[in-house]
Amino acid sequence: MTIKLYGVAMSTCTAKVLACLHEYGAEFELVPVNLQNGEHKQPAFLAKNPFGQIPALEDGDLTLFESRAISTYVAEKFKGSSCDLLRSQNPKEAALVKTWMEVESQQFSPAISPIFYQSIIVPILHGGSPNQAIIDESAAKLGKVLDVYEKKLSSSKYLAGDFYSLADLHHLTYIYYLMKTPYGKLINERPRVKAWWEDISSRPAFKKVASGLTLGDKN
């Protein structure tokens, strides 16, 4: 039975899962959710995610929500000798992957997401004006997080070691949108972070996803 992923291609969280699915060459169906019509708040979707947020995944009788949990499931389900984004065969490497996945969730994402929301979501989807104070505060926080990354990347090619993992993949979509804003300088000002970003964003799996991340594109 084909995996069904409910979401929107331009969504950061949906695209995160899409990138993971493409890394494994998994067969899946992307089922669009009409956010403008509030489909994600209707009973049919709330049965998949009671919090009414995308994405959600169905695999047979299993239903999952929360993008990091979904991508972890995908990585576990399809792991093999050619691709193991969790490094499950090596306990030490697996622990480092989990550590940096937590860093992305607890340090990186809370700092970058307000910049994305204020710079792209507010003006484009809500027709409002960005709150510069929020952006400035978040940019300062993100800069401190990226300083840690800059130091870490001086000793390894990727965050968890000299191997690409889910810890790196989880950063892709927010940074992709950040690079459409003036705050992309936070990446470009740090040479090791910039090189890491250029590396992970050039992967074929993410290139398939990036074409759908169209928020903020000029018509």
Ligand code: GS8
The other form holds:
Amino acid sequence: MTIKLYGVAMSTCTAKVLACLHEYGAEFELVPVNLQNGEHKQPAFLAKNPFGQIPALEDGDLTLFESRAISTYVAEKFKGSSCDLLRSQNPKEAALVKTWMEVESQQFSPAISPIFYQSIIVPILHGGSPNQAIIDESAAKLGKVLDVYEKKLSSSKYLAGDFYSLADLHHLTYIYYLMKTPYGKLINERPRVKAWWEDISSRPAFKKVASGLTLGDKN
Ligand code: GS8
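What I would like now is the form predicted together with the ligand, since the data block earlier showed the form predicted alone; can you produce it?
Now the full complex is given, and it begins with the chain already shown.
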């Protein structure tokens, strides 16, 4: 039975899972959810994610939500085929992957998501003006997180070691959108972070996804 991913290609969280599915060459169907008409708040979708947010995944009788948990499931399910983004054969590497996945979720994401929301979502979807105070505070926080990354990336090519992992992959979609804003300088002014970004964003699996990340593009 084909995996069904419910979401939209331009959403950061959906695209994160799409990048993971493409890394494994997994067969799946992307089932669009109409956020404009509130489909994600209707009972049929709430049965998949009671918090009413995309993405959700169905694999046979399994229903999952939370993009990081979904991508972890995908990586577990398909491991051993072409790649192993969780490094499950090596407990130490696997622990480092989990550590940096937590860093993405607990440090990086809370700092970058308000910049994304204020710079891209507020003007486009709500027709409003970005709150510069929120952006400035978040940019300062993100800069501190990226200073840690800059140091880490001087001792290894990727975050968890000298191998691409789910920890790196989870950063892709937010940074992709950040690079469309003036705050892309936070990446560009840190040479190792910049080189890491250029490397991870050039992977064929992500290129397939990046073309769908169209929020903020001029029509
Ligand atoms: C966040 C999901 C989320 O914010 C995850 O899956 O990682 N921690 C969760 N989804 C947003 C779209 S962001 O791509 C969403 O569904 N927004 C609509 C809403 O909240 O009503």
